[in-house]
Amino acid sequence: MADGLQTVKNWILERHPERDDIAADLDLIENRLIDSLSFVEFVFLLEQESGTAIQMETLEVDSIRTLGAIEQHFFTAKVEVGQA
């Protein structure tokens, strides 16, 4: 797991002491571990921890629903196919 990764669950974590962990596919909205009181905080944390701006008119939900796509989207690599 990368550091960013790590840094956002644990945040996660923090606002919900009653849990001990997340599961990499666990809705993190479905489960209200992120509401709409957290939301923008999120959002921000997340904009830092993986260095990528977001803009809210285009963030798709899906993209942060959960850990195993926040990593996916924002924290794993990009590579650039056809330039030779």
Second form
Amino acid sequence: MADGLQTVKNWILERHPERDDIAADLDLIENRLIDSLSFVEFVFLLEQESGTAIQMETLEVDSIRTLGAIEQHFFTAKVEVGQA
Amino acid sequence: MPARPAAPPAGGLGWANLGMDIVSVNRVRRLLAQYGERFFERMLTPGELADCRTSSGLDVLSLCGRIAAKEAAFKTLRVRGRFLPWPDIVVRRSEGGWPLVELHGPAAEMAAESGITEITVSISHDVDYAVAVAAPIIAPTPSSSNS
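Now show me the form predicted together with the partner chain, since the one above was the form predicted on its own.
Below: every chain and molecule of the assembly, starting with the one above.
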């Protein structure tokens, strides 16, 4: 797991101490791990960790619905560029 | 800006799909301390922020109420798979002091798809929390206006 994604996962876990772990395919929205207010803060964190500016207006729900989707949309591409 | 949303005539279409939200003052205070006002510039328009400002800075309770009102208004739209379009649901303070909702862009489109012409909200707050309830005004259809 990329360091940035681990930071994102830790950020969610810190806000939900009732959870020990978050599966890669767990729906973060349906399980209320991210709500509207924390979503704005979450976007701040994602920008910081991925180094990518995010337009909230065009952000697709499915791109942050699970940790797996977050890795695919915000961290995988960066790793591939680094390895090229 | 209209003075107030107009209720539908008695016997016509009524209110539906209420929205409600609650916002913790402590949570917003932490965000303000951690990120500063710029954090809320993603959620509130300059006019909304101005409505929440006092001579000593942003009033956190007003901020919480405004955020709760936006979320409550969004809930009346009953859309799935969409994030709250923060800048497109605008809650301003009217001359009378009550909050008025303006819908723009995607929020206006979502409302139109649901037959909603306007949304009315009420905000209340105490020491630790702000709450808001919102109700949509449904546009009468040709069949309902004939009945």
